[in-house]
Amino acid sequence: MEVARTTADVLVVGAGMVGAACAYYCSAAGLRVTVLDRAAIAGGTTSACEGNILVSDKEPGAELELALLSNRLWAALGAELGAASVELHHKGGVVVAKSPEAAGGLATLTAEQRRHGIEAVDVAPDRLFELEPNLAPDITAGAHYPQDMQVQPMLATAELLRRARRHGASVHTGTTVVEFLRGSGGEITGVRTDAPDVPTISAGWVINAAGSWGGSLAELAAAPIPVLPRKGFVLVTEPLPPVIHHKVYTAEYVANVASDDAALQTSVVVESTRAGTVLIGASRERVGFDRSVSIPVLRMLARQAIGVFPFLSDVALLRSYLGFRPYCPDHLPVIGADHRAPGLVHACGHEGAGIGLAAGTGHLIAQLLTDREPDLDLAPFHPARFQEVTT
């Protein structure tokens, strides 16, 4: 049995992708990591979602540059822990669109995106049925982005633990955080918990990547972040040859994923695992931490999906599940030390880009913690942008 460490110079409270991204780079970079989470690793988000390392779906902005930092870090990933291994696998993404409106706003989106870094390929129709030949013949323009990307959430996640378990880092799981503890100037020093084999940690920082739960633990702290629970269906289909063979989604998928409306809004995405399965997603709500099953909704994710790819009408699902992403009402995660509660540093409110953002936020955050020059500048992502409207 793994002996307790009670003090470390981080904790990090959330044993998902992201926070253990921040495990591995802040372990790799010479800091003593204890990691707890209330559950088990990768047992929330992470375990909900399709595994998407993306550029495709983001506006020329702070995202973007998080998102082609991360996209550089997970190839290198992908190198030293064996793409293999996690099933990372640079298989590109394909937009489609069918009315003229979606082809003009996604051509426009392109342009956009080129300028700001993006490999953002403009296709015609007999070029875009090379890439993907069963796409529906409908479909009248479309974009190839080869920078997209897609690992396996969980093996990544355990992988990346495991690498930091070899830096000296701990883990706990079934641990839950019931106290913040501070110092005589009011830092943060540490937490309690509901674990008799560690009911008190001591360290320097404490990272909240609690994901979905973020906005709870912030609040636990006294320095409260909008942090909310986005919830999300994705249909999983029999295993199948290899058919679709990149990550396919629809143009209307970009704006759904910057609206802030809370009402149900999907978009279809559609991409094969190594596995042969087809994941299809997704949909879009904020309804708490609602866990009830919506057949409407899988109904029309399964609608949708055959609408791109018509033989889809013939192959058996064989599950659903769902998730909750941690959205933020400005569609930005919440990265940095947070100056209401000094000590806490934030590394969580990714929505649905959590996986292929991971790299690129552990990495700034041992950055952060460890004196350097961050690779981004963080005052977009900082929590105190939320300061007028939380406090």
The other form holds:
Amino acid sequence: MEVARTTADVLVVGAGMVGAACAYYCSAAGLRVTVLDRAAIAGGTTSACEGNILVSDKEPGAELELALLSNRLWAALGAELGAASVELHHKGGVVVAKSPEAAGGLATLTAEQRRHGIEAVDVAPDRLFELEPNLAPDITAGAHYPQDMQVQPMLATAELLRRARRHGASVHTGTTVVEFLRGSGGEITGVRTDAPDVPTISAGWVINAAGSWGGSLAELAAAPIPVLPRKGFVLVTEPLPPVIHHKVYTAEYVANVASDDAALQTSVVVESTRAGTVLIGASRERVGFDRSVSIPVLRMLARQAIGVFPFLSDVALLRSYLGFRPYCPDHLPVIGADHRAPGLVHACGHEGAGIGLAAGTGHLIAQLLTDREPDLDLAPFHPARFQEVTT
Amino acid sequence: MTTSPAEPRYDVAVLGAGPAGLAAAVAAASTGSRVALIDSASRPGGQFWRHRAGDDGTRQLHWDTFRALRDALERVEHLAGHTVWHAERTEQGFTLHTVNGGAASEVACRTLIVATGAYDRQLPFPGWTLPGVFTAGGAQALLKGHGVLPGQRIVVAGTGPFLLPVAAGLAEAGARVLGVFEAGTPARFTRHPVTALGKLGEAVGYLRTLRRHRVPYRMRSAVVAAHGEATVRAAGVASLDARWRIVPGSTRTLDCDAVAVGYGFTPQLEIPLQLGCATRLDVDGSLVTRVDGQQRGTVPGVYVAGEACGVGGAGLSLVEGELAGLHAGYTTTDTRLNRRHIDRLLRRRAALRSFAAAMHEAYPVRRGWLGWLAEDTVICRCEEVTASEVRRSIVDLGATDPRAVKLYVRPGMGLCQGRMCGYATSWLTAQHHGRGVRQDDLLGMSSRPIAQPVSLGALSGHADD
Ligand SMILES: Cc1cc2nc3c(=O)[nH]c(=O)nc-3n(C[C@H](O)[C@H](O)[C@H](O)COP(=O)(O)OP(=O)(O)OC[C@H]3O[C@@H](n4cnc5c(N)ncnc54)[C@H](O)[C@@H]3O)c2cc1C
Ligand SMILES: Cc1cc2nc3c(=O)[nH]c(=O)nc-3n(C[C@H](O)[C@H](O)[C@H](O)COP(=O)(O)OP(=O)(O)OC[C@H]3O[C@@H](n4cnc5c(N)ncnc54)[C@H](O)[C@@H]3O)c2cc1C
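Right, the form predicted alone is done, so what does the form predicted in complex with the partner chain look like?
Below, the chain from earlier opens the complete complex, with every other chain and molecule after it.
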């Protein structure tokens, strides 16, 4: 029996936020796209995050440039798809500080960020309570970031894939890549899967959008990249009337995001969702893919959230969830063609910012694959940077 | 995994004080184990022996058994009013995180017996979220626990033998029960060989009660709509074909002020799932914990008894509880077990389980109920997600399993955490993909790391770290 052979210009492996954005921009650019996921759409780390599209937590550097590009693209997506269809909310971020040291650090950061094009507004305490009336009284300083947004990440992923399908893309869930196919010159020509309906798919380009599993997928192509999991918990409260208006977090957060420490860190991020539940995130721990629930971590998050919003003490915790951020040692994503395996393009390793950075990533990948000049210099994200370090 | 510094305070902690948990606690204590019995209710008894203070047991079944168990609790530490919101493994056993009112505390034990029971399985239909529409178990609990009738003119509907005691109880307490509408055709069940063993006596008794109160019992019929503005005023009752599709033109309206509906039970599995116990799909289509001959789950030190390992009634729960309690007790105290007694219990368990399986086979949920749904029928009442939104998430957004539906449009993310809508969402998703409901569908809607709500203050206030 002859096996049906599927062909595409671009095969995206991974139907998370990043893979969906790649599929959306590539199909909009006229490429024939196929998307695979071993599980369901948006069932990976994308289903375990807070959906923030942030510029506020970025320090000057390549990631900040990608975040600013993504911020503009998300706003455009919201206008194009309808903000409600992805629950895109221009809520803005508020960063607060209690100690004089934290306040000083925050002021230095906002000044630096303003020089790099971020709207970062230092806010006096009285004005801070206008922005967030329920803040703890001992908060002494703050900053407002009007550009910060939030999206419902699972919905956004599904919606972008719906749009990509309208542009002719096909999506195969429950389909795992088990092997890469190679041409006579050793170049990647497609993949073999475990699904009987699409046993092989040939493609001009294979995009590695496998998130925290991007390292294993790259390994399968004999082109290893160091993507590792960084575990995080989020607490979800009972639904409340609107009591928190922005994404609110403490100044310690930025330091933690950029930290190299493997030990547990929590710096609380508190915000409401459209449904009224309050999300309280997020811890950072390097413990591999360990799915066990840690009560001390939940306790610490609860304690810190109450420190920012004391009223939360009486609010019920309904559930918690956890996920594994895909991180690289230098905290930058891997975006670009892998010269060890021609035909393979990476789009993974976005750590705690893959929702926000997805728009820029998909856009840049589409530019790359249609031979257009990328809006950003991709060199800092290039997979070859790891080889340079090792050799 | 956390380490608890000291030797656990209890050899055996029993979670749930219904028939299974009571039997387990008493049996474990009889082996000399130090036993804690934990339940969120203030009085022991669970759903089956739910009662009020000073209840003399007049309308209760097997009240003598309950009294004997309750009296034997002298040797057991009964932590009433304690809700367990999370269970975790430790080096020496388990730690149960509980809340009692606003106060958080922990219970450390070497072995754990989970006997958390089940709650009513819901099938949504137009109007089911109106005040006055109760679950069958909810209506019964109101009566048994508070002495309150859910209404004066009550329609009882659903499937399974449990509808009979509910209707009989309501009628005996003075309500006018307008009818019991059984969607299935259990006549075949009454001819089933295992029912002939004599277990039918109870059912016959209830039927007699219903006849005395002139309550009609109709098969192949169901409440397919509830009508009313602020509260339910009428129920739409229809005849069904063998696949539970509405027979065209058969719907009639009964004026009522309450409806009690139940389509079987959903076992409560949060705690075994938190601990990593394996599950299976039971004959009734419910997700249940896998247990072995000693009632052990697949995680060492965890025993499961009662509905949490398969719905089978109070009698089976008692036997399973006793087995679990004896084995857990014997393991922790290293005493010798009475093989003959154990064998007797195992034989009883086998007979009761085959009876339960025959019962489940006689009362299956048929796919025609999906046709009762209107586009705007609410599937998830907490998040107000309608049938058409669920369908849109499947057709337009590509949801291939119920967890994906939940992630895109939120059924199961609200207060009840999918306890109510998980089953219906699983059916809707499976039907659209041309398959039956699978174990993974239900698992995807059943993982609840926080088993019961706990205030952030109670969670954080604990100063042990
Ligand atoms: C903008 C926004 C809005 C949101 N709105 C809401 C809201 O309104 N209400 C709300 O409650 N939440 C909301 N969330 C949070 C969202 O619900 C979570 O992303 C998601 O629900 C977490 O998935 P889960 O509940 O399935 O839990 P998880 O903890 O992620 O689910 C665990 C699941 O993973 C499975 N699993 C996968 N791998 C394994 C493995 N190896 N071993 C064991 N089990 C495994 C389990 O079986 C289980 O099904 C929102 C998030 C955002 C960003
Ligand atoms: C607690 C927490 C909070 C977070 N908060 C935010 C936030 O507020 N804002 C933000 O921008 N980011 C946040 N993040 C990070 C964000 O969730 C991730 O960066 C992002 O989801 C990564 O998306 P992805 O598409 O790369 O990966 P995923 O969503 O994990 O998708 C990868 C997909 O690849 C599939 N896959 C893997 N291997 C194979 C294979 N061999 N074959 C087929 N399919 C395969 C997987 O099934 C998966 O669906 C948070 C993360 C966590 C854990």
